[in-house]
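Just the one chain here, the form predicted alone, laid out as structure tokens.
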Amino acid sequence: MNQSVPMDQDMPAEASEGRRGRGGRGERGGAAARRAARSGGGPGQQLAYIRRARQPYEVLDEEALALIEANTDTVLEEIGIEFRDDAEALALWKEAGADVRGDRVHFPKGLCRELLKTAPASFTQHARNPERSVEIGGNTTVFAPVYGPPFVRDLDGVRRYATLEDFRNLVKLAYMAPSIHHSGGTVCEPVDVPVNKRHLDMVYAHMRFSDKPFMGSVTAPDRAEDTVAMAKILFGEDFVDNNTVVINLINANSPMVFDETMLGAAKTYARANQACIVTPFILAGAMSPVTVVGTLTQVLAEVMAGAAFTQLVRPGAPVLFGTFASSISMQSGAPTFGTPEPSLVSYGAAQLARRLGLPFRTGGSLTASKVADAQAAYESANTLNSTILAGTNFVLHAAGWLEGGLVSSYEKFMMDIDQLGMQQRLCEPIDMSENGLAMDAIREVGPGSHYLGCAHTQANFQTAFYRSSIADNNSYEQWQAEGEKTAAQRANQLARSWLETYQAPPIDEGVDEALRDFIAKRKESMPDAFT
């Protein structure tokens, strides 16, 4: 039995400032903000997106970087990329000087590069709640939940295909996430409503039960076409022409592919001024060479090529140089997580980003373990730690991952999210002020004392460091007392109080309306299809 919480979809929905509403309710004072402070925030207390007080680490000396870049020069002139079934795309290379021949697009050197220098660097995407607005680019981090899986693990421990309701629960969660500062997209596949017509409830889940930024449909070009629509009604028209609400994914089909289906999406936001994503998808030994410099190579030259495309469609569209690069077993072929060498891909993609000046994306909490376990929490640590060294702007799938992206997990979605919070500290200028020099308490206590009682400590306790919500410090004797209850039960028990108490961020009634009669429509312009 599915123990979620089940929507509010008919609670009466409150006045709004403007038309992009206003943050959500249930803040906290006092003596509960200053708890919630020392351990990352609490429900509904969102953290700013990271602007990062540390350097990236780099792997890659100047002359490793122009080698690479060397080699994809020769990748994207001698072997080329695929734009598959789509004459316009193919056209538009074609008038821009390529080399096409079929299906495949010869790149002069220098061009894609060229064409790169209209796409901006970093730009904003809006909240319908302009307090939740993130920056993507330069220094900053944005955390996004899952993507993509067709399963949950619920809070019963069922492994089962994920419903709607699991879909509108999962975007609560992350509403409520003080370190999760962006809804995401596909937090799960809800496969009770018919394939053709569940992008209209997930983009409305995202719009109704959050206020923070949200991306769009890719599975066809006419659910992006819907996605902007949707937008334009939540945003306005005009807002909606000049700004970039909506952030999407779009992966190459790797090795050096991309097919109609997602350049039409592509085409879609790009006109629009959305921003996307261009992700190789990567399983080194599958889809790209075994060794991290050849696939680095096929990276750059897949996303120079995906992501020029845009800019052909709308020059000064916003677009990220994306990449998931994981290993695979070479005994099963399956994906494997956590391993070092996909960290060295990461760390070197964010240099050549770097470089190409496009904002980052990369990561996130990845394992293939089948529950919330220590290979769980090892192989997402793995992963979550260089995704921050790296620099990345835009981490998809920083909470919920399970059983290499199969599965949306609730508990694991509650680990994650404490240790991302532990990662904003992390991010954090060092105190270096009066109060973090501290020589105030190194004068009282001197010598053989300890700084328990010092006034120094006693005011800096409640915030000093980082609380979890979900690790237990506590003796065996009161860890026994309390249930001897694994990191797992508890976040078990902190997702089922979150969804509990949870309450709808305000939007315009007439808004609300509008997107309802949308829906509506587009559902009944077409019959039910599950293929």
Second form
2 protein chains.
Amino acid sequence: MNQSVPMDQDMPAEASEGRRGRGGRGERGGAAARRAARSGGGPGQQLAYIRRARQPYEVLDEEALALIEANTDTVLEEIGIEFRDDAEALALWKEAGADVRGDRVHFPKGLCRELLKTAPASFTQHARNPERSVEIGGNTTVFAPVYGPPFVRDLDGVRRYATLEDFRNLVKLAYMAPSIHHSGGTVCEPVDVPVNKRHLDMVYAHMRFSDKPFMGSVTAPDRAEDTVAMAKILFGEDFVDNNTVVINLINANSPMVFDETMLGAAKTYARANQACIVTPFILAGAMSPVTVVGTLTQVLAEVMAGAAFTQLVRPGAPVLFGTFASSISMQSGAPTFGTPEPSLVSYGAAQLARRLGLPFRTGGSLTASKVADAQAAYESANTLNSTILAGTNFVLHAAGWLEGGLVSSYEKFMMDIDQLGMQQRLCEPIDMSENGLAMDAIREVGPGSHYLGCAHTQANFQTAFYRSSIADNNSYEQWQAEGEKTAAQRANQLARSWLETYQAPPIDEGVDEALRDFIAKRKESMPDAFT
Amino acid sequence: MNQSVPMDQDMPAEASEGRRGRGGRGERGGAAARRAARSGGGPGQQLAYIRRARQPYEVLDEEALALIEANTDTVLEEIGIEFRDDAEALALWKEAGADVRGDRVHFPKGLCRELLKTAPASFTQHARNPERSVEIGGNTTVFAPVYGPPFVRDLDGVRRYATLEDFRNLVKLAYMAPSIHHSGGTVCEPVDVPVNKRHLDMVYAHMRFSDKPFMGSVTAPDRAEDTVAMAKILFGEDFVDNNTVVINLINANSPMVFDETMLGAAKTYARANQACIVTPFILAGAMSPVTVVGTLTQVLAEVMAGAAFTQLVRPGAPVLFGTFASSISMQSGAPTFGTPEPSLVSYGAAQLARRLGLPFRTGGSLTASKVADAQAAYESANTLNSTILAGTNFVLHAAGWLEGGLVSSYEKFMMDIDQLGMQQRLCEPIDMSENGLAMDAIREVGPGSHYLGCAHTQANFQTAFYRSSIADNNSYEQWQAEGEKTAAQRANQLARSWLETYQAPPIDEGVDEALRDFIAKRKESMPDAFT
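Can I have the other form now, the form predicted together with another copy of the chain, not the form predicted alone?
Now the complete complex, all chains and molecules, led by this one.
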């Protein structure tokens, strides 16, 4: 169980690495685990989480931001936020000085902001492979896969309910993807497993088939408890008590409601010092006003109330400012993605999060398209570009999302991770070294010649340009000779070949057995439920 | 001919509108022309060119910019730029104080920068419909279609050589597209017309089938002369002498060469006070160093030399800082698009252009894909997003580009103009009015309800969100019932319906006859040439 390694919560990740060897514990030391991770990290070399070299792009000036914040204070005080069917939550708020009327909590000016002072601006989420631990906050960006779809579009092009096998496959692909820093959570709903038991198989899949950090179950308080219990088996009890090893999606029931289920999960995780992403789930026009600023005002109010609540439960527990920002079609009411207004909401929300001192989650590779076609790509690229430029710290749905989040797509996953690799490159500093200036190359080549064979080009051959795993840049004739494949068809081939060559990261057999025992006992203790 | 309307070059576009009625001249006054333009502007309401509400995104700091500029001065002085086979150009440079050795011009430090002081930071390109005139420079962005492909992918999905009919069709679609502000130039090469005559048909198509501003021929000095002559027929001789009515693509033959053809066209247009876009055509790794900063250094040197040359020819002639920035695959040598490094070059070049006080051209909707699939969309969206955020003034290739510029695609054109509309919306200010703040809506709806029917939503129903012309946001079941169409298939349908409903903008019959007479006489004067 290796619960004998006490860890200081504030110890930097670098300092703690040598002291842990989780997953590959026992005979395997930290160095061996690192070697294994390097060779087993997928077809390409695993990339560390992003440290953005440049400032975020901002769309609101000081005056606008201050006005939104003032309006948010009004919303919090005059309208209030409902914390439904949770007497404990309401009691905590009353004790903290809020005006509680029924389920409705009215917040005196400054209360939420004061409570949020204990929330860390940045924190480490530990992975069982220390090299995969991620820092969330400041100038970092972490990419995690799609979350939540009940359907998959599989490698035979069939759209069907997702299964546990799909879940495992998507975890495996995310493990192998160099540009995915995080294993995510509900990469799809394994609908073939009883609803009250599937969280056990999901959490285990992240633990066993990947060594990247992952997300916990939030669909019921006892499932959150199970997640923490399994984390303690994997990481050791003391380690989990003092470190963040799981990050969890706590959606607001917008407008201005937190429900019992989410509050239960939030309490469980905050109490265990695990991270909550407080996320208003917004389709503007339905769950928020149709304007950018109206949406931002409501989002800020919901996040401030929900995030402050985690600090009431346990001061210092990591909490993120989350948004899921999109709009509806005013013609049909259907959700739309990749359009201008949600991008503006994301930029603005990121600014508000920075002023609040909280790490920020938004965006991803979102689309309403049913297939991995041009619509899917335009919408995903628009969303992703604004997500990165906004300065987002945690990017859920970074790969694999299709059909407004109803479908996890293998093909789309492979296409998206290629785009994530490009975005990561785009965040790197521009090389201002002698080599970057390249004056020798310009002198060597001179007017009317070319750089193809020059010394500088040869010296930089390997790393000069991002190399896409999906794009076909060949001539028309060659593309034709190779079967006129679309990007989706090439992505399909790539996913198949990855799954064929997947190798699980090493894990301590005792830990693995303990996890499987825990799951078996938990499953025995309850009848199957499918709703 | 209406050559009797003298126009002051410096008169603001607004002041000049009432005084001209080009195209719809004679019985039709300016007001009638404007009405006609509104109703004939295409399926949606024609959008004015963009005035960006926000600052550009910048990737280089002062120190980096100053270092690039210093290195550029070194390149200009020590290595020099070749002005090939043009004795007149070399004589002009010698007279200006440059050190001319053979075709190679070495520039004393500061010479180019001094010459560029006469180049306007912003200028108006007039359209025959004054409502379509565009301002190029400062915070404006103007979208123009694809330029140059010898092939089309037609509406039957066939890839074949382009014809004059394709050319006209693309001009018509650009005329109808609300988000296209400019008719462009060689929207495809009409290969069925002799190479020495096709410029006449191309220029005429822009003049007759659109009323938006357009580009001139640059493939030979006498074709540039023909363009100016035709512009004088359309706009009046005095007007053309004193105003910019045509903008022209002057590519550098990178690295560090301007050839006789381009210099001939540049001289013709600059002398006639028409605008030149001096554009190093760069595939980094082939025509420039493999690094971002090395490429920027060479680009700046080429642009400074070429743009300064236009000021030698005619001080004050409008000239743009152009870049066409992409990379090659280091594996195959093939051009790649939508990758991170060219985006960084675009951002950096835009900064250098602003410091030089020149309007800036780069980007577009570029892709290497052979079809309008996800690759095409990802690459185009990546290019377009960085193009806009860089603060680009003139966006050539904004719609229709496929296969690395070898193919003009009808479907891609329709998909791209939808994206351009989104980008235009994204550039607008964020509404900070009472309506934008939406506090009444938040108060009206309150916790646990929804905004679908509230007064604020109803009041903003029409304009709240950008409405895509291509995206399918319907349910899976509805999409299935409608034939499981991809974005490309929907774009195909849309292009067909537009071409069926196209109506030409009105033109004065006398002007039209004079243009056709001019063309007939010019064609009679030369034998057909196909190479």
